[in-house]
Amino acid sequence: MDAEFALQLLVNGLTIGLIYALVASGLSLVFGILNIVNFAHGEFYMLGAMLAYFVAGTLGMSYWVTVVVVVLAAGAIGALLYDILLQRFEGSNVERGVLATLGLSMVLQNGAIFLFSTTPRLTRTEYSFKIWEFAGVTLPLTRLFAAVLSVIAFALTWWALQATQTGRAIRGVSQNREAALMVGIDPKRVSRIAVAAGIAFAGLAGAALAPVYSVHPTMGFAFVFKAFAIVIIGGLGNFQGAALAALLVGMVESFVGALASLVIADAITFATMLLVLLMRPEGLFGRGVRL
């Protein structure tokens, strides 16, 4: 292997796990405070995609408007998401919730079939086919902007998280939520936030790669397992081990998809979901430090 086909191995495989991890943070933010597995999160990835697409191609708008818009209409959804179903479900009803969350997905799923075919739709915008070049790598324009659009992402969610009143509430809300209660800081309010910027993160991850993949209803299913496996790996609740665990198996699905297969790559992530399973089921970053 010359190094030049290694370097463009690395910088795909960075690009991949960016991807990745936004969909695998947003899924454990959602964990972390609720204790929920929201099994609908690869649906809501797909109705940003579904959005971004009519967005960018029916309404005409910029690639640039289009992702704020998208982000902030997740956002919006997940706040009501929180408010109609998880609020019910958090604490000890685990199970329902997950039961919920399920139906959920086959609800909002189905009724994207529905409404507009199985038929995949490409999303233009006036990056499409333009291409990034340095140094012997070469890289669609688009591809880049959503690994860029993954490190701006995570690095306002963890200034958030460390330096603001907000969240640091959300910390102590994760922690102990009855502590919290305790020291004033409303878990309900601080619950619809983490809700409402989870599903911003896949909506951010469904405008990002509606240009870069074709759009289609069940784009979500898929998606949301590799998404699970990476949360595992991390670690269930750790936001940053989930962003830790993406860019390693972004790096491990670069090198051995081209070295070998993608089936093989695949197969690898999910026996290492099931070692860590069995021989450190807190996950390698361990849940213990989550957000």
The other form holds:
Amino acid sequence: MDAEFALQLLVNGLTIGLIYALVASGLSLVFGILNIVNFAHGEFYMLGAMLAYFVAGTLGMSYWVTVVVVVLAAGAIGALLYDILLQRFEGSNVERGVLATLGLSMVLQNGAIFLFSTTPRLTRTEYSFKIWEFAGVTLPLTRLFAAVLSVIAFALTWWALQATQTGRAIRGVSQNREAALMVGIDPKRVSRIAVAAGIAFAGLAGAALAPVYSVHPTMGFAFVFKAFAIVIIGGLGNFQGAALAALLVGMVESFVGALASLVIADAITFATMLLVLLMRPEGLFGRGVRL
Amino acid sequence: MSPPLLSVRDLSAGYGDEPITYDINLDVQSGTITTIVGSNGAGKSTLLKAIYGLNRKFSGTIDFNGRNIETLASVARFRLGLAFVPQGRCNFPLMSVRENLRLGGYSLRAMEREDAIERVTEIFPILRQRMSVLAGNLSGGEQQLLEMAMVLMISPKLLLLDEPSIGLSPINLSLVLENIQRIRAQGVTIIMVEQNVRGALAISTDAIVMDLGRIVVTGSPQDILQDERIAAAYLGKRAAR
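Previous: the form predicted alone; requested now: the form predicted in complex with the partner chain:
Now the complete complex, all chains and molecules, led by this one.
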């Protein structure tokens, strides 16, 4: 393997890892604050991609306007999701939350199949088929923008969690709900913001990847299982751990996929998840840096 | 006499379908420390939670600082100056002491918040030396002080303390009781539930004895401790001695 090829694989791994980080961090954010594993998370990624297809492809809006519209819509849907469904399962058995979000996943997926059929669609934007080339490495602009958007979203969220009162309140509610009530934080308001941000992440990933992959109603299903593996490897509820694990999985996928097979890359990811569950159930990055 | 800061009338409260406290009538004057004592299951913690709005009210009224509050959510009661420190560890263990204090002042503006941190660390100087330490790594006594400091960030008028000495060593117990007096000296009225009857009554101005969900005796701490029948009947052998 020459250096140029290795660099290409590194860039590809980084790009896909950053997108995984976006979806997995959103999943982790929702789990961290509600203790609910959101099995419908992949469907919000799918809805983000569907909406991007509609806004960019059908309405002919620009790439950047599409991204903004999808993120705002996904955030609003996240807030509604919390108010209508998730808040009813806060603090209840894990199984009830799992069943409820699995049910929601089926409703959203089959609803999308009914409305749009299973035909894959390609989202065209002004950046489609344009390539960025540097030091022998080529990258479609849409992939590059997806990676850059992930970094920006992640950095902004990280900053907000550390440096703003709302961010601290989100971390506070995830660590001790009773203490949050003690200091006058409204856990419902804070949870609503966290769920809206988590779903906005999924929507952003969908919008960013709509011009990269084909858009279809079942696209979220496989994606979310990979996100689950990432979240478990990084540590359930651990926002930063999820991001680091996502980068790791992206690299494995890129290198093993190119040198052996994508099937083996997936097997390695899920085998790692199993090993983590057996040997270090709190995740590779543990609770020490939890939300 | 000025009107009471807190006035509870015919309050019955509990969880689910059953009240645990019945027909509670209580007046608390500003600047006092009232200790509620009684055996396990007497309804002491339930009463504090009812005043803060954390459980179900079946009947009765609660007036705080001249305002009727029994229909308000606990967050709204907090904003009116009513604070509650629950039993057990109640902080954000993976955040530093400074971050915990900042969350204590969640409803304050940034400048006010930093001023309030200065103010509460003057009351609890021990916390000033621990500002960068994770709350979960503090000793039990320090964590209890941190929790009191967190709610003092908003300068509450009334502080409800549920078993502040639970799980503490004798040294930490003295530290906490001493600091409760310092909080009172700042003009904060305190209602405290405490199993360490002698220690708590020694720093209190008023005492209430509860049994089976009702207030059975009210009076001065000295009168209650000196009445051997009350001490033996409701406070256990250790308090009676």
